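Just one chain is shown here, as structure tokens, and it is the form predicted alone.
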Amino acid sequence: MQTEATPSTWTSGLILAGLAAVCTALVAVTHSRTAPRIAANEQAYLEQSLKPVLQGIEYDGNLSESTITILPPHELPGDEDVPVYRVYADGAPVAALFVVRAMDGFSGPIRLLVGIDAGGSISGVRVLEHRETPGLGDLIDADKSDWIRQFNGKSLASPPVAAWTIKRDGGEFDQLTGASITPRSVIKAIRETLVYYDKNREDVFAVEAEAKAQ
């Protein structure tokens, strides 16, 4: 036999419903007030993350104001979408910053930020994410060593494309003590990014904010 809800049961239900409504309203108000601050903090963090690969380059505005995404298939490292931050000064392009993924690191993919100036030289490289061995492969991180800085100012002409590998393989660049797979992977990814930029410079700086797939 069913029993009717007692007045106390109805009262408790109404109180719980009221509390839920109040909590929902508080969450909505909190979100509306904090969302702009969170977005601003994320934007500031992004800007600070991009700056290290633009040493010595003067530019206008925020680094993320003109961004395109290059969709696969493409000839860049990795098999995913590639964000490109286009950098300008007085309306003229001065650099393009590519977020690429070196697929053949020792412990997995290595995400890189590769800055290339308008003339095709490396303005800077930073490792954004990796799982390389501590004390060996992780020396690609700028906080652990200066290894990654050796690419500044390099291009496909200096050194020639054939020399874009470690010295052990007859190339131009230092390897890491006790580690060769990791630097090979990073150097290859930087070289492929330079080659892509050389072939597609006009598309990278095209006016329309659309990805140019190969």
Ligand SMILES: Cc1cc2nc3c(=O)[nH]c(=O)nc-3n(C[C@H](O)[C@H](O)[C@H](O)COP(=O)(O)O)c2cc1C
The other form holds:
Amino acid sequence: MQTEATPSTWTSGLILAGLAAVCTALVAVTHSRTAPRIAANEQAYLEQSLKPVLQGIEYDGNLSESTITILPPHELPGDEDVPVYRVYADGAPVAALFVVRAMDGFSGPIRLLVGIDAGGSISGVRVLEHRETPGLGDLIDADKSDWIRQFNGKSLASPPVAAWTIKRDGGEFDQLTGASITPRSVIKAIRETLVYYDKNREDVFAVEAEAKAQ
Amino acid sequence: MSSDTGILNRLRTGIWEDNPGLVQLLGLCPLLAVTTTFVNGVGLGIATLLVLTCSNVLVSATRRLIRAEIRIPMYVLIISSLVTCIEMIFLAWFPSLGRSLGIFIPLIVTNCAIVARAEVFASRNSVSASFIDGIAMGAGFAVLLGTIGAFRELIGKGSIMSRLDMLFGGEPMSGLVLVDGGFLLAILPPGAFISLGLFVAAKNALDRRKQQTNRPISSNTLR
Ligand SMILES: Cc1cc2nc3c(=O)[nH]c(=O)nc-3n(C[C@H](O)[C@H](O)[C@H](O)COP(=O)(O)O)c2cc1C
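Return one more block: the form predicted together with this ligand, after the form predicted alone shown previously.
Full assembly next; the chain just shown is listed first.
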């Protein structure tokens, strides 16, 4: 180094290093104290958010036990990894839950959890994340209105694929007053997920489950 | 300074006379972004209060080590580690509030009210005075966040204190619902600016009226 480094420069450096060590220790201790709780909270939150899309379906064990990830390119909505939670009862598949992204919402992508039962009918859909306008597009949220519940029990057979859109476009499903971009996008994503499942049902359940993160 | 009246004065300064949000207009980003409900506002207010108080104490405790040329890195180190800890604590013990506030807890790092108190107050005063200053200023920020949150929630959603369970645990609570739905603008971003503007105006009006009743003659002759 240069000879210009005066004693005071060294002292400053040492003070900073000491403080950095203390702060790192603080973060490390807090992390070790909170990590198990945070992991448990996240697990509980995941289970809790998966449940609503399994209306009337009995299942065994933890919902997140048998997870696979479908990597792009795929024919599912969105261009990202799609986690699929596979649900079993007595060893037989009873449902698959897809986390997909509807890409053409009014304000950016809408993350959806789409549950499909073994027979190919919707067992429930929930919006996980969106930035649609409060009072307009955000009625897709199950807390705000019942709109998202109208898909329960629907499949590609009823209504037919062509009718999987809003009534205004000749479809079967309700639009939202003053906002048709959001519902169109959500319905399209659900339909694409159903079509994918219809084509790939065997494969979805054939793949070995991923090792758990922990 | 540490007498009872001193503490009360400090609190009054923090909450009213020198309120970090209302008067100093610091930390407006979180103030405007999260105050869509009372719970969100108070939650972020408490998180900010904790960070501000701890950072004031730490900065004050290390103030003899502080040198002009490294003081900013020191503040950054202290504040960012504290915020990281607070975020983990929220996620561990107040998970739904933590999720609801999301990125705005880590963003407390960027709240200039905290660096401002470190630089202006904590680096020059005793640990106990800095502790009280942190509480006072943090309380001022939290009260303002809670008030604006309650105001916007009332106007925008027609409810009062919904989802208090995010603070206290238990089943989801819908709070006191006066009307279903409300004047939407209030919970959209423009509503945040309008609400803050109204509160600043109200405070100024109150202060002016107080001044006029205290010194009626001089303020009249000045006009
Ligand atoms: C401030 C603002 C927010 C809007 N938010 C949404 C929205 O969240 N979802 C949506 O579908 N359309 C939204 N719209 C768009 C319109 O309402 C749009 O005209 C409508 O979706 C088109 O459907 P329509 O054929 O029923 O008019 C918004 C428009 C404005 C000006």
